[in-house]
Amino acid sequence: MNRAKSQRRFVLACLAPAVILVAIFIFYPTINVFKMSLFRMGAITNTSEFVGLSNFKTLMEDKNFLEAMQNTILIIVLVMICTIVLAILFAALLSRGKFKGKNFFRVIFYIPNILSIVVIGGIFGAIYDPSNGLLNTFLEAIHLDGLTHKWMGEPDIVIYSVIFALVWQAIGYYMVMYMSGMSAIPEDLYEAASLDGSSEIHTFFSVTLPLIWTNIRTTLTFYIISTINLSFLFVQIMTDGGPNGKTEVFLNYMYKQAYGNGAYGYGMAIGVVVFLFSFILAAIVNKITDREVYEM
C-alpha cells in the first residue's frame, strides 16, 4: 500500500510542473479571453464596461469580419486540399520511386519549412513583382503576356497568391510525415500486390493510402490550426489585409481591432470565435474522416 502511494506521489510530482505551466500559460489566458470578450475596453487603458454579449452581436453584423471569415475558410480549404494532395504525391514518389537524387529532392522540398516567414514573404514579393518579378518575366518569355498580373495588387487574385505561398511553405513538412508512415509499410504487401497484377496506382489507393490514413487524419487537425496561424503571418507580411480587405483573415482582423483601433474587448470576442471555430471544425473533420484502421 505504501509502495502504491509512493508511486502515485512520484507520478504527481513528475506531472505537477507540466500541469502548472499548462494552467498558467494556456488555461488561464484562454479563460481570460472569454472573460474580456464580455467587456468594452481599450488596449492600454484600465477602464472597462461590462456589455455581455454585445460584442458578439456587433461581430455578426460586421461585414469586414464576415469577409475575413470567408477568406479564412477559403484559405483553409484550398491550402488543406492542395497541400495534402501534393504532400502525399511527393511522399509516394520519394518513398517508392526508383530514380537518382531522391535524397537531394527530400532536402529541397523541406527547405521552405525551415525558412523564416519574413524570408518567404520577401521571396514571393520578388516573384510576384509586376515589373521585374520572376513569374511575369517567365510568362513574357514564353509569350503568355496575357496571363501577367499584378499578383499582389489585384483584388480578384491576391488571395490565391497568398494561398500559393502557404502551400509552398507547408508541403515539405507534411511530406516528411507521410514518408515516415509509408516507410513503415512492410515490403511484403507491395510484393503481394505486384504478384496479383496490381498497377502502381491501384496499389497506392488499395495499400499505401489505407495504411497511412491515421497519419492523414492526425495532420488534418494540424492543417486547420497551422493554416489559421500562418495565414495571419503571411497576410501581415505580404499584404497587410489589402487590397480593400480582400486578404483579411481572422487573426489579422482581430489584431487590428484590438491593438490598431483600441477595441480590446471586441478583439477578444473575435478571439473567442476563432477558438470555437477551430475546435468545432477540427471535431467535424475528425468525425468525417473516421474509418476502420487497417493494421500492418
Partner chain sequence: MNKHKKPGNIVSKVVIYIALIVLAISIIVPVAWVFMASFKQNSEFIGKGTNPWALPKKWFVQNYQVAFQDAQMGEFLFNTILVTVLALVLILVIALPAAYVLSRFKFRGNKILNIIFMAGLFINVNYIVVPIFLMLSDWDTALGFQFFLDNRFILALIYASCHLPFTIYLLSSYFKTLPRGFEEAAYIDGCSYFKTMVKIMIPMAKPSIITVLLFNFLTFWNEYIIAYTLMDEHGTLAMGLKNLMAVERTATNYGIMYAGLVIVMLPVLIFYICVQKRLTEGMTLGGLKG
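What's the form predicted in complex with its partner chain like, now that we've got the form predicted alone?
What follows is just the one chain, with no partners and no other molecules.
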C-alpha cells in the first residue's frame, strides 16, 4: 500500500519537469503556430484580429511564396538524388572495397556534418567569391576560365550553388547511415555471389542495394524533412533568399514574414502549410517506396 504510493510519487517527480518543459517550449508554441495562422497580427500596433482562413487565401496568390515553393521542391529533389547516389556509392566503396585508408576517408567525410551552418556559410563564401574565390581561381589556374561564374550572384546559378553546399554537408552523414546498414549484410551472401561469377557491380545491385532498402527508405523521409530545415539555415546565412528571390525557400520566407516583417499571423500560416506539406510528401514517398523487403 505504502509502496504503491511512494512509487506513484517517484514516477511523478521524475516525469514532471520533462513534461512541463516540453509542454511550455514545444507544444504550446506549436499550438500557437496553428492558432496564430487564423489571425491578422500587427507587430507595431500590437493588435490581433480573427480572420479565419484569409491568410491561407492570400498565401495561395502570393507569387513570392509560390517561388519559394518551387525553389524548395527543386532543392529537395536535387539534394535527395545527389546525396543518395553519392552517399551509397561512397558507403559501398568504404565498406566493401579492399584498400588502405578507409578509416581516414570515413573520418574526413563526416566533418561537414559537425560544423556549424554559419561556419559552412563562411567556407562557401570563400569558395564562391567571384574575384578571389577558391573555385574561380582554381578554374583559372587549370585554364578553364570559361567556367568561372559569379556563383552567388548570377540568378540562374545561385540556387545550384546552395544545393551543392547542402549536398557537401549531407554526404558524410548519410554515408555513415548506409554503412551501418551494409555492415549488417552477412558475408556469405557476397561469397555466394562471387562463386556464381557475379561482377562487383552486379553484386552491388543484386545484393547490397536490395538488402539496405529499408535503410534507404527511412532516409528518404529524413531527406525531405531535414532538407526543408537545412535549406532555411543555409539560405538564411548564404543568400537570404537573394538575388531577387531566386533562392527563397519555404521556412526562410516564413521567418522573414514573421520575425522580419512582424506579420506573425501570415508567417505562421506559411509555417502550417510547410508543416503539412512536409508530412504529406513524406507519407507519399513512404507509400510509393513500400515494397517487399528481403529478409536477412
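Residue numbers count along the first chain shown, from 1. We call the rigid core the largest set of C-alpha positions that still match within 1.5 Å between the two forms. Keep in mind the model is a prediction, meaning the values are calculated, not measured.
Quiz item: Superposing on the rigid core, do we see a C-alpha displacement of 2 Å or more at L276 between the two forms?
Solution: No, the C-alpha position differs by under 2 Å between the two forms.
Quiz item: By how many angstrom does L21 shift at its CA between the two forms when the core is held fixed?
Solution: Displacement of the alpha carbon, after core fit: 5.6 Å.
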